[in-house]
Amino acid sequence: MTAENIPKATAKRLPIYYRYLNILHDTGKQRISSTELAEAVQVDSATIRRDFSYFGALGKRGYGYDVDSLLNFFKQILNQEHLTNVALIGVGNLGHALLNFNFHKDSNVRISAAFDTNETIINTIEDGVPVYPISELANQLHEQQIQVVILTVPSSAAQEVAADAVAGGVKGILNFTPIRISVPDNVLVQNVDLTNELQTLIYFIDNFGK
């Protein structure tokens, strides 16, 4: 089955499985059942078996899953064997936090370039990452062959900056702004609305957590 045929809900769970398999590998565990995995990642075992079934026979009835084999499989599926450079656009409070974090626990992803309009940080190194003027966005993305960007600019600038990023060859945007940006069909956008997520959490606590 090709990646295009994998349900989006399944695709979103794959990194969760991969992260926990890494933990199991580090502890020396050799095999795990779907029930044990379900308890650990808080996804029911039937869903896990269905997710895995899209990729063929990954386990054995009565044995479960071989941790190392499954880990290596997901490493290839998620392209974890190759370093992916991403760019951060907007070095404000959230941007600085992301630079400081810089995906230390996921060594295959690294913020390698940042962009901003603040003259005090342009052409400086912030947390080991060079900061370029926003006017050089499209050119630098193209020259550095960066295809994924993280957008943390003010809402008023989101659409214009996204268009510049697309002009630089970007294929994916992780959008932290509340604006739903418009991009060509061949560019993927993942929206991360922290306010919405927090309000949703509070709603569930108020209505179902008592």
Second form
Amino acid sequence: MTAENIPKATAKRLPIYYRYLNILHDTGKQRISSTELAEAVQVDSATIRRDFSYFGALGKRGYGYDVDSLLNFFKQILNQEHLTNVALIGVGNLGHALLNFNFHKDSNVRISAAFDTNETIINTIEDGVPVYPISELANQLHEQQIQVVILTVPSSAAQEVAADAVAGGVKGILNFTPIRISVPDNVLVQNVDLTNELQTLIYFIDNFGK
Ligand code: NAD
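Could you drop in the structure for the form predicted together with nicotinamide-adenine-dinucleotide? We only have the form predicted alone so far.
Full assembly next; the chain just shown is listed first.
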């Protein structure tokens, strides 16, 4: 089974499964039932079983799913092993923090270009990453073959900037703004909300903590 054969709705859930399996792996958990996973990722267990069945996976009655094999499988499907350039739009407080972090060496992702409207930082290098004027977005996305952007602009600019990124060929947006941006069906948006993340963490401590 390759990524192209997986139904779109299932493919959209893969990063969610992948992320939670990573957390489980880190807590040392070796197996999980579809019911436990359903509760954690808020997808019903029948859907999870159906999704996993597309991968010929792997669950056994009374045992559940093997966390490591699922994780390895998703890693391949999600192409985690290739280096991917992404762009960051909005080099303010949050943008700076992400540039400074820049996913480090053990990851397959790096921010290779940043964009802003602020004259004092455009055409400078911030945390090792060149900051381009936003007017060069489409050009640079094309030139650097970037398909994913991280959106850290003020919410008032989010929709317009997202539309420009999509017009520049972007296929995925990691959206840190509180705005639920509208994009065409062929573009994926992953919203990041630190409050949600903290609640997830607390859920995992309560349910799977050692
Ligand atoms: P900030 O004001 O410090 O930074 C915003 C940056 O975007 C500035 O550098 C500004 O010049 C730039 N910008 C403005 N308009 C632009 C445009 N049209 N094109 C390109 N760049 C543009 O803001 P911040 O504190 O870094 O927050 C950024 C966003 O992240 C906000 O939407 C905020 O609500 C959100 N946020 C989300 C979380 C979360 O948990 N998801 C946490 C903190 C902040």
